[in-house]
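Shown next as structure tokens: one chain only, the form predicted on its own.
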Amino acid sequence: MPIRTEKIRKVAKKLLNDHRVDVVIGYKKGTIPLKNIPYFAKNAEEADKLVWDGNCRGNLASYLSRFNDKRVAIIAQGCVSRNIVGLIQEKQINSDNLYIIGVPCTGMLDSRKLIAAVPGEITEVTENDLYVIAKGRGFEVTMNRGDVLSRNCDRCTVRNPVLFDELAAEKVNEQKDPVRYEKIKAVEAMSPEERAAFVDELLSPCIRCYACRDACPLCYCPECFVDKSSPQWCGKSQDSTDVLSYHLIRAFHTAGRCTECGACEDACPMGIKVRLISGKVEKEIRENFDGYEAWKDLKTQPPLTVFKRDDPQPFVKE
């Protein structure tokens, strides 16, 4: 971890000092322990703030259009890498004033999995590829680094960028068949009955806040479908049925888009699963479009965004 920081460093100053980026995003330490924030390094001392370890999740991505008018540098691993390309496609950003720092990843740590690990309040945390240890007041655990590694990231099959102009570190491992859609799958084996009483104790914890839509690469639209009013597509109370319809709603405007980074997981502060909802959809993308996964180069359309004209369609029949 510290070798890929230096590296960082060491690229986000030339770029600056050779004038060549206006601004590099990437992320510092926050102010807790596992709170990594995004950060927005204008000069070479200000990039001396730039860190990489497993709590620098969140979506940089994100933060791209803010910055459409400045030449740009940003620091992405395999799925921030996979959410730029999409919003080249998309048309999102100017990706002639974009220099892109790949980070070969072995994942974002669970920062609710290490809590739950360790008997009191974490003080420290230090990390390589194979081992965690956290450290408080009277107590020093060591962990496994698979153990507590962040849920998507524990199956992730892109860890390595798929677009970049300059790497930070080699290239690591790709994992090879990690289980997928498990939960799901149990899921989908139960009765309706059962499948909707899920669902409603999955999504009971919800307030509204929107935080996974906000840390969502993918939703960019100047107005979003639940802050409409006329005509008004969502419900915005706390009834289970509004509750429901806008994480419905949500999951189907990322299909055949979501890169599984989990951002929205991460940032929801109740803790709730919602890639339950938005992973059912990617399932039914890769089984129905010959194993799809989003964005991985730049000339592949999502399925969704194109029109075949023989596509036989068969689940469409079913």
Second form
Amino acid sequence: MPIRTEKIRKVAKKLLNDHRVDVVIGYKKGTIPLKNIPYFAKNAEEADKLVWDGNCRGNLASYLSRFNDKRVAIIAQGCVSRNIVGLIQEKQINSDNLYIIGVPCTGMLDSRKLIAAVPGEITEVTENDLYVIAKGRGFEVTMNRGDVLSRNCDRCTVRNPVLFDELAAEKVNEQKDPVRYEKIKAVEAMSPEERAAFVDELLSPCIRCYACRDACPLCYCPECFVDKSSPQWCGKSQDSTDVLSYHLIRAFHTAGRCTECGACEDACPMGIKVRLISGKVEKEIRENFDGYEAWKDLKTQPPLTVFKRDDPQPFVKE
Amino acid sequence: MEYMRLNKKNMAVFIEELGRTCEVWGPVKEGEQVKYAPVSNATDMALDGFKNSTMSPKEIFFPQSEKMLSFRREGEDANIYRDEQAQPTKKAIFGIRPCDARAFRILDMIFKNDQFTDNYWFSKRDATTLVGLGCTEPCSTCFCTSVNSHPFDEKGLDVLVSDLGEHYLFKALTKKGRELVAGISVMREPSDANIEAHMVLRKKAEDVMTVQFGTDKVKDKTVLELFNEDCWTGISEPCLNCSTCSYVCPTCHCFDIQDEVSKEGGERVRNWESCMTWIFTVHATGHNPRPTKKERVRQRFMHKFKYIPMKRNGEIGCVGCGRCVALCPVNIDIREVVKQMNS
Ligand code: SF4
Ligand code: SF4
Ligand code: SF4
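Please supply the corresponding structure for the form predicted in complex with its partner chain (the preceding block corresponds to the form predicted on its own).
After this comes the whole thing, all chains and molecules, with the earlier chain placed first.
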């Protein structure tokens, strides 16, 4: 059994047996290749089903606020731990009741990259630290793990959890100065017309299922602006302006808060690269606020939530 | 002439001749998606390795957003509703999978009762001939044989096509289907070996598709027994309550009607909706009869496997296409759900 899975089960069982927590939030092996299912283990027997591998995509922090009346343990890699910091700072969860099992992460697999790289339907995937092997009827393809990582993971610089009670493995080396924003920079360089056409094409497959919102730990509003009916902020049809409004407004709401966990993009059934939009906002924050990256510690407040007398921008004082 | 044969080399002629009487649609690749769209020649169709369309073809008859009527505030026709239904074009769709055709039959029952007929659905549906393609290599997420169907199910299709390699074997099933096949000059009488090959393919596909779960106990249990099962809490826990499963599903059919108004007037539009969302059932008072995930998730599965069968002579409201299995972001697998319901 891979060492992370083994350690996670051991820690989870102990926490549950000692009645330190009521539930451990983690993942169970999925029913189809390349998918795991979020799992809520409530006793030692259930804890034995927990797993950790390259298919723990999504972001478990988005389940936390629903368990505020419970003592909860959660399994968190770098990005998820940052979202937990955010939820604590934004007073959405009670950190007293929380136990974080931190996982130094080696990145999640991009299921779409894998599917595109093989000649048929994948029926089985195995992986180790270096390789991923995808099998199906009549083929077996071995790939470098680094080549099939999710787009957010291959440039992640916070793989080790920033907040934890216990770690499930040795810390991993952090990646230094990855190449970022290639596509976003290319879009920035376009003419306004080209840019509009690019965004139109990007979003044309959108079915407004809101999986991108619902998978995101930042989107915890009890009533999303897009659902409001009085006043109604956003039209509900497939009209491209309405679809765009949804995406732009949601992206603005992630400013200074997005941890680049990639849960939105992974959730999208249509394979839309929604992070090209929120990533632009994230880039602006990084460039305009001294390289700020969201929620790497409990103390630093996100730039858009603090007021400084010596703020270089005059408009906040006017 | 129950069966006719078409050499694949003649697909271009088939499309050309069919195109004289109606629009021809087929599976087309669009970015990462496969969808049904008009085609003008055989090479437009993404038939190589074709499994099924990404979204269900219900969108052809029941688009995600559909204009119903419009109105203006001023002028001669002020405050008079104008019917905005587009005249349906006559079409033939090549490549529809048997599960999706079966789903159309279920929606036919739902969009019509003894008082009303949903003309938005039927006007487009009635103008269409479905030329289905039997499944020789079902996906691992498919489970049609568990929901009373199979990879060469004929119900709901006008023509069933079997892919024999060099040829397609056409089996006309309805009057519309017979007319379509009769109108093509390059159709030939098949040999006995062709028909035999079709039977073998059909048998092979059925054998691959083993029944994955039963529904007998779901049928025997009362609504309240199922409704009050403990399983719903665990099933619903990981659910995001997005609308992915409902929107990709060929039988989900709920919609919301919205008036989109401006200074000059407005339009009435109906848009897909999903029982998985909070907003679907919230009342104007703020009360919500399905207040948590558990009630919403329960509704979707109860509707498919209990309510529809109860009301429609045992017809199951899921056709086993597996789209929700493949696309649910958190891997809520309807096969596992039904196994729990049926335990
Ligand atoms: S998950 Fe994808 S399809 Fe659904 S609303 Fe988001 S971008 Fe659109
Ligand atoms: S079952 Fe899956 S697809 Fe359906 S609402 Fe829940 S998370 Fe979304
Ligand atoms: S419930 Fe899922 S498997 Fe059944 S018809 Fe709908 S999308 Fe297909």
